Structure formats: structure tokens, C-alpha cells
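This document starts with one chain, in the form predicted on its own, laid out as C-alpha cells.
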Amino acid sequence: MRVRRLTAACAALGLVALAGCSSEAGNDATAPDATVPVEEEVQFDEGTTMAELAEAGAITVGTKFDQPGFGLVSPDGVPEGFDVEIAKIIAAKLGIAPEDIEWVETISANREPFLQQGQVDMVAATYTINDDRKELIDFAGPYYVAGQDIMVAAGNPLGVEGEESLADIRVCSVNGSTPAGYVQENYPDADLTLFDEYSLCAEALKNDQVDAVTTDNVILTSFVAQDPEAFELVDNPFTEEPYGIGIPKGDDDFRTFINDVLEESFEDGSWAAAWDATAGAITGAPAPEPPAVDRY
């Protein structure tokens, strides 16, 4: 496989105004209203992560800054999207208001290191649960199940039909992502370009530097919805990608708490409201049935 590894330097592709280019965004602006009220009185067992966060009245959350519908920095400098709203729901149950969340940009390649090094308390960033990652960190969830798909130029000039085309085209994905790993494992002769952010893959496709972008369908759908004259979704998913909340390894109490919060959000409508206000509003897709939480 010929792999071209390129860093996420926005200036390299002229992405001066592209959301996600500033790693400082989101730290000093007021976040939008969350979909659930903040708990006014919370009580947790002493020594737990929940008790520590509730006492501090703040939480640090890793999320994407460049993915429409899931984690995209707004003009106000605050990330918005479905992942962001899920994180706010969890924070609210800890008694933490949206404005007391510190958002840290995480790309696919640094999610596990950020958790292991204590740079974030949790990660909500289109984070596929898999066994390899579970060796390093723990997951709550899933809270959504996507599927790997392919985005091409509008009109699909090369006639890409599905994953079998990946072996014959210039394809772009992201360092450290499961879609990139899928291509490397199943199509070792593919001409694969790797960036640090999917927005750079989308720009490369628009500039005819690659023929296609592959990642989870819901991420690609959001890019298509934002620029339908440039992009088209093949719409033939070929994997299942369960999204979970990443937390440090071995924190079983915190994982149980988040799982409880997710299941409650499935039942009380706040999960569907978060979808409708974010990814659903961009793609036009109604909220799907929530997945079953895996309490491994």
C-alpha cells in the first residue's frame, strides 16, 4: 500500500477560515443551551470520579472540532454537534453546566493518549468501540451505531459502487481511525492518503487530490449536506461502527454512571432531542432507534 501521511496543517490547503483550525476554540466562550436541565443537587460516593467532578463543578471533554453534525466549532468558538450534546447530558447529571465544560480538540490519533495522560476526563468524538482500544481505555455506550461508507465527487465520475472500489482509487481517511485501518487491512494495495482531520480529506477531494473519502456514513452525510454540489455519498455502508464515550481504563464506577445516563436519555427523549438539534438538523434524518448499551 502506498500511504501518504499528511499533517493537519490548515495553511497547507488554504483552510484559513475552516472550523477546526484553531485548537484554542471553545475555551472562553459560552456554550449553547443543553438538551437537559443541569441537576441542582447531586451526591456521589466519596472517592469516585463523579464525586470529584461534581465537587470541582467542571469537566474536561475531548471532542472533534471539524465534523459537521457531531463536533464542529461554531463561529462563537464553541463546539456543537451530537457528540457535544451527549457530553452535555452526562455533565448535567454531574451538576455541571455547559459553560463549565472545557472542550479539548481530539483527533482520531490522540484520543487514547489524552485519556491515558489525564488531559481529558472523557472523550465523545465519533469514537468507535473496538477490542484493541479496550485494551488501553474503557468505553461507555454505545450511544450511536454508524457504518463505514465512501464519499465521492458529485456525480460519482469514477462510478464508485462500494468498498471493492477502494483498491483502485485514490482514497483519503484519517490517522488512527478505524476506517483507515479497515482499508489498510483489507485493501493493502490501495493508494491511501492520511490526514489528521476529515475536513482536510474533504478539501482534498474537492481539489481533485484524491478520488474519495472513507469514514463513517453519518460523518460523510454531514459533509454532503453542507456542500451537495461538491460531494456525493455512495450510500453502501460495509461495517458497523458503535460510538462510545471513552474514559480512563479501570474506572468501572464512572463507566456504570455514564451507561446509566445514556440509557435514561434514550428513554426520556433527550437523546432524540440532541440528535434532532444537531446531526438530524443537518442531514434531515430522523433520530434512529438508540442502540443497546454494552455493560461489559
Given for the second form:
Amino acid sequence: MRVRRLTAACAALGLVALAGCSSEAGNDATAPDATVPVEEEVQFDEGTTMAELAEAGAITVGTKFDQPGFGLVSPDGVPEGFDVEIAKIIAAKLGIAPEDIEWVETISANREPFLQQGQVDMVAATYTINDDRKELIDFAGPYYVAGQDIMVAAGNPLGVEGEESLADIRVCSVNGSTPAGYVQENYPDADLTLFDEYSLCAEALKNDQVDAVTTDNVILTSFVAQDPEAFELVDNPFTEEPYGIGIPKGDDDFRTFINDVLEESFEDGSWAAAWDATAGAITGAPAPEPPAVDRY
Amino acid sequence: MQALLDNLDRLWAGFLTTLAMSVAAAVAATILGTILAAFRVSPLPPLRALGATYVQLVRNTPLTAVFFIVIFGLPAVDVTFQNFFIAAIVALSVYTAAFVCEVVRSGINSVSTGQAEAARAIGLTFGQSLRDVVLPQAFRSVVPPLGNLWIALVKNSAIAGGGFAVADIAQLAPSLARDNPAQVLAIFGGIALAYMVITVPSGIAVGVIERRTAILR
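Let's compare: the form predicted on its own is above, so bring in the form predicted in complex with its partner chain.
All chains and molecules follow, beginning with the one already shown.
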């Protein structure tokens, strides 16, 4: 298991290094350069979070460490993925270089407490925007819209077609995640197995300990891409999961700033470049249309 | 607090799962641990080596790793369990048995050699003297450390729900926290309290048993 995860990380590293080599910018061959240049001179109003972070020249970002294509930690301890690149774009606009970002692992269950306690400055971790969470923290974005889908063993031996099948099969998800909550809410009698990492669900599916894994399609796609002989995506998404950047509650200036940065990245192509170098490189899918930022 | 009251049925079911898993693992670990202790004091060197190797191997493996091996490692060599609940009991028993073995062995060593010698003198075999003479006295002197192991086992069982797919009370914490993000502290506190509902009375019971079974010397 550990070996497999390591090889997966190496594979991702290889892809990313290749992507980096093909670009014009110089690179250190281990990680892609930020897709946008780090701002040299930054000016922010006194007292704002942006001013504080720019002054400190460092930022702490919570992300997933086990999510191929979005946030997967490499053997040298630096996470790589789409979430990571988005965070780097935001940091660059604050005048913070990628190496000055401190990455903290956030799992599904601890993202709000980490933001509330100030253990991270922001969270980019396949973080679904919803109203319950908005009562505790604020979201910039969305910068991507995923949908909950189902992954089954290759060949789909049980003929799973969509969410209706969830009631009749052994289904696996991550404890405390939104997709698990969707199953608990809508299919309370489902045979739901809960691990604390999706990689364990994938392993259990491989061992025939469960029949299916359900979560956001982008996460499942990367598992399928890594091991197409074992897994297959049902590809019939049944929810909308807008991914946002989590920030502490009430920091409207920071939220507006991140929203501006995201919109700029949608337009100048750095968002699509970040996709192509990470999640897109694993799944082979071209960058989708960027979503509309929700300035609530 | 409200989140806990609204989910009393789920909490109760989880609590029973935790209790059932712990009791089953405790019984299995006590039996396996006692057999291992017998191995370690046996006159046959291969058995002694087997017991000692088991203890060294298992005692020095983190419990999470034991769970990993039982749930994901054994299926690779075609050893599978009916469900994750049984797999968790196996993992907890295998792990705790190493500690039970050492506790029971120290109990055996505390029984004076004269007892075993007298048993041999009247013609009992090694097995008979261990079973009828030495072990009953040994267990009496190790009630407190066995009680410790039981309490540790109950709390260790949270690893099964926290990470390894058993629907025990620990597994409820993240989903309740997701549905009630404002009450995270109360939820985790309430679930910790549920463990104390098992362990605190257990501690008192161990004290009573200790006094009842004490050997007057």
C-alpha cells in the first residue's frame, strides 16, 4: 500500500516534471513553476490580511495530501496538484514565492477548525462550498465545479448505473465528507463503509471488500487514470460540488481579493495552465470552462 | 449538545458496537495471551522461542499498522474476514494478546517455584500443573495490570472506527461534526465521555475484583 502510494506520487511527479519541461520558463525539474510570476511590488491597504501576508512574505495553506491531481504530497514533502497551483497563483499575487508557502495537511473533518483557530491562512482542499460551512468560515470562488459520481470495479460487474444503485450495493466513502453525507441523507439504509482516506476505499474496492466508491468525479477520475485495469467510472454525476477557497469568517477584503485573483486567472489562461499541468495531466481531460465566481 | 441529543439512536448503536468489539477482543486476547504465556514458560525451547518472537513482533508494531495488515495486507494472500467488524476484532486481539502474554507471564513468575515443584511431585504433567495450580494463582496477582489492558483496549478500539470502517461510536464523530460544524467540541467531548462510561466503571470493578481475589500470604 505504502509502496503503491509512493509510485503514484512518483508518477505524478514525472508528469508534472514533463509538463514543466515543455514550458518556456526555466524550472528545477522537480515541481512546476507557478503558472503566474510572483509579484515584485505589492501594495495593499494597511491592516488588511493581504498587507499582513505580503509583509510577512509567507502564507500557510491547508490542502489535501492524498488527492492525486488536486493535492498529493510528493516524497520530498511538497504537495502537488490543482488546488496547490491555485494557492500558488493567489500567493504570487500577494508577492509570496511558492517556496515561502507552508503547506498543512487538512482532511475533510478538520478544515473549519483549522481556519477558525488560525492554524492556516486559507484552505484549498477540494472544499465544497455550502451554507452550513458558510456560517463558520467564508469561501472565495468557486474555482472548479465537480459532481459526485461512483467508481466501480473495471467491467462494472454489478451493472451500477447511477445514484439509485447506491441503495443496493456496498459503497465506500470518507467519513465526515460531503459525499458520505449525501449517501447517509438520501440512502439511510445503504451499506456504507467509511474510511478516513479515499485511497483506502480504492484499496477496499480492489480487494472486493466494497462494490463501489462514491465521491467527487475528479477524485475518482484520478484513481481510474492511475489504475484503469482495476477501476471504472460510472460517469453519471448526480450533485454539483463547487470547490472554493476557505478563509476565516468575515474577512471580506481577503475574499474579494481572492475572487479578483481567480477571475484574472480564468481570463489570462493561468487557471487553464494550472489544470493542464496537474489534474488534466493525470486524467488527460482538457481544461473545462471556468465557473462563475460567486461574490455573495 | 443538541447534535448529540438529536442522534441518540446512532450514538447508542455506535456505543454498543464499541462495547461488543472490545469485549470480543478482550476474550480472544486473554485466551491467546494466556496460551502465549504458557509457551513462554514451557520446557520446550521451540515453543519458548515462538512465544517470545510473537511478543517482540506484535508489541513493537503500531496498532494502526496491525489494522492495516489485517484489513489490507491479509486479503493480498487470500485471507479475508466476513466484515470489517470481525477484522477489527482480529486486529485488536492479536495486538492486545502480546501484552496479555507478558502480564500473565509475570503472574506465573510470581507464583513460588515450590508450588510447581509440589505439583510435579504428586505426578501432574506440565500442562496440568500450569492449568490447575499455577495459573489460578497467577491470574489473582495480575488483576490490576489486566484491568489496565482492558481499559487501553476499549480506547484503542477507536482506531477501528476512526480509520478502518467499523461503525463504532468513534466513527460518528466526523459525520456529526460535518452536519453540525458549530458543535464540534461538544460532539467530540460527548463521544469521549461515552468511552469513560465503559472505562471508569471498569476501573472500579477491577478494584473490587482485586480485593476479592487477593491472595493472603
